[in-house]
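Take a look at this single chain, the form predicted on its own, given in structure tokens.
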Amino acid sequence: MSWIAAFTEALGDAAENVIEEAHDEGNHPFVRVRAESIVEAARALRDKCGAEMLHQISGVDYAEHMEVIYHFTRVTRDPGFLCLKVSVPRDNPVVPTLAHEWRAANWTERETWDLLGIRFDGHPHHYRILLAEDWVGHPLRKDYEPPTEYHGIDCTQ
């Protein structure tokens, strides 16, 4: 059975309001999940279909829209990967924290805020970590314009 298949089996008669698109052909198998199931997904990912891994978070920017990429992995058990995704709004780019669920998600959901500015709510440590508590804007976002000058510094150069 497919991961992608057995994802849905694990999310029962909820499966029909987490999972807008899934895409299981290829090398790049991926699920699209509505942001605020991201945990409910991850949850039945890591307790029902044997996700033993989040090894990385990121963000995407398109432009009329932010995506978050989540790339899951099982190493023990019929060995793989899926990832899920989920897409939220340039004006509001909000999604549910994993950081709860899975330590590595900490990292990785902190520079996915640092670089594009998406939010991940309830995070414990929501803060930069690349770039300086007073930094203006995400540096990753299309619209980011970046400053001629910072602390005295010259950033034209």
The other form holds:
Amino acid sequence: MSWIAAFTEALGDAAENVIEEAHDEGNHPFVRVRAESIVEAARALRDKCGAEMLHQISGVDYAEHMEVIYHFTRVTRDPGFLCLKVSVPRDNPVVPTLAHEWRAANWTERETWDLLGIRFDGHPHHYRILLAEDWVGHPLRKDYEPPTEYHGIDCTQ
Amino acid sequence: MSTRVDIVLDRPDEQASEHQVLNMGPQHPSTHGVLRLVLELDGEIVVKCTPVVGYLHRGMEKLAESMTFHMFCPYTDRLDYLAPLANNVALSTAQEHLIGIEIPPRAQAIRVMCTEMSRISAHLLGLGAFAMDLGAMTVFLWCFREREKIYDLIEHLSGARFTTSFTRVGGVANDIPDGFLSELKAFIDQFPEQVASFEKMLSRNRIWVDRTKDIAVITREDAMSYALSGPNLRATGIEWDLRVNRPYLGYENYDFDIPVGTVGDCYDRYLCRIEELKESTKILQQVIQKMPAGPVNALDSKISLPEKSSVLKGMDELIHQFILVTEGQDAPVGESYFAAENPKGELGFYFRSRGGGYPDRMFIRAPSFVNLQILEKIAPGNYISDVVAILGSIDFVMGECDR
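Can you switch from the form predicted on its own and show the form predicted in complex with the partner chain instead?
Starting with the chain above, the whole complex follows.
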């Protein structure tokens, strides 16, 4: 049984409300879940499907919407990578945080906020991490305009 | 308004603490690069440790969006700059995973050889710097002497000692030069003796043991929660190595063990690295014995660059060369994630492609970035002098952490 089938089974009756799309083919299978249910979905993935590690959170900016990608690792039995995705609107991208479930989510969510401008609701330390605190904009957005000047440093050359 | 230090300390302005705040880095010799730690001290004991990263951020993920697959390869030299060859291999293998091609057995064996040479060189530096931070200068010099030999080998192989950019999509830049394998054999024949001498200097050294044993213990649960990888994870007793658990590049054909720790303290992390040096030597021995013959690039003119000599004579080859260099490999629409077991841990590349030669989005799962988070958990409760030991035992590289 693929992990996607196991995951759907683990969610039980809630699966219908949680899962938006399951993509079981190709070299990058994933399940798209609703943004509000990400904590519930991630818990089910950990407790029922053995995804112990949340090893990366990142995002992609599509011109129409944004996507948060969660990569999980199953370590102890049947080693493998599992992937959840969440779609968020571009003008108000907010997702509940997973930082209280996995400590690793703390920095990776901050990085996603920093570079893509996706907010993580309930994050304990919601600040930029790689860029300076007074930086304007989120560089990995497709419509990002780099600054021409930063604290007297000319950035045009 | 909150100032940067208040943000770092995560407390409002008015709420002053009776603890002393000590800023360590970003220009501190034992933070190995531009890591900054904000330590709150009660006397000599650390009560809170907040790592601050980002001083070396160069926006590599953004840069990658305007580059063909080959153009990004030199940037990976500057990720974990102690193991550039291993990064090259991870990047190219991830790109091939996206495009969906297999590379010839000889190219695979060369890549395995590159990764293991890098692992030895990176662990030697990690171990040497760790030892020097705790006062064992001799071990540092010995490690660097061995590293010098590896750099000579890498120079012979790729033409560069440091910024190698050795791999290409579909294979490697050039075949192994004449006489290289015998040089490598000469190195690995004398290497176990050197490792034994490091162990002799450290493993039962009273000062070393006192400074590392039972310091900064990482439990299995914490390691999972913080998503550690590499030797730091294995030192906690979790047997997780992508070379074994999700084999790539034919690693399943080599016979080697995964060293794991029992306690998860600084001493276990040191022992794991020492054992990995031996395991890498074992793999290199097998690579030399089994090195298959054949081409070192995939025989697909839409993927691999043609031989330079034929580009100068043949029409087809010239066209392929021109298209591959200007437009890049035509990747299918879709996405992929590939992770390789690098010296520091799991280095992963996610690609999202809309077709064509440029990735629409690439992200780098940098092991040092994820591993560093655990400092906030393990540093408190230790003496300030132990922070140096903890940093040495975590063995991170800021080039990779900040990207």
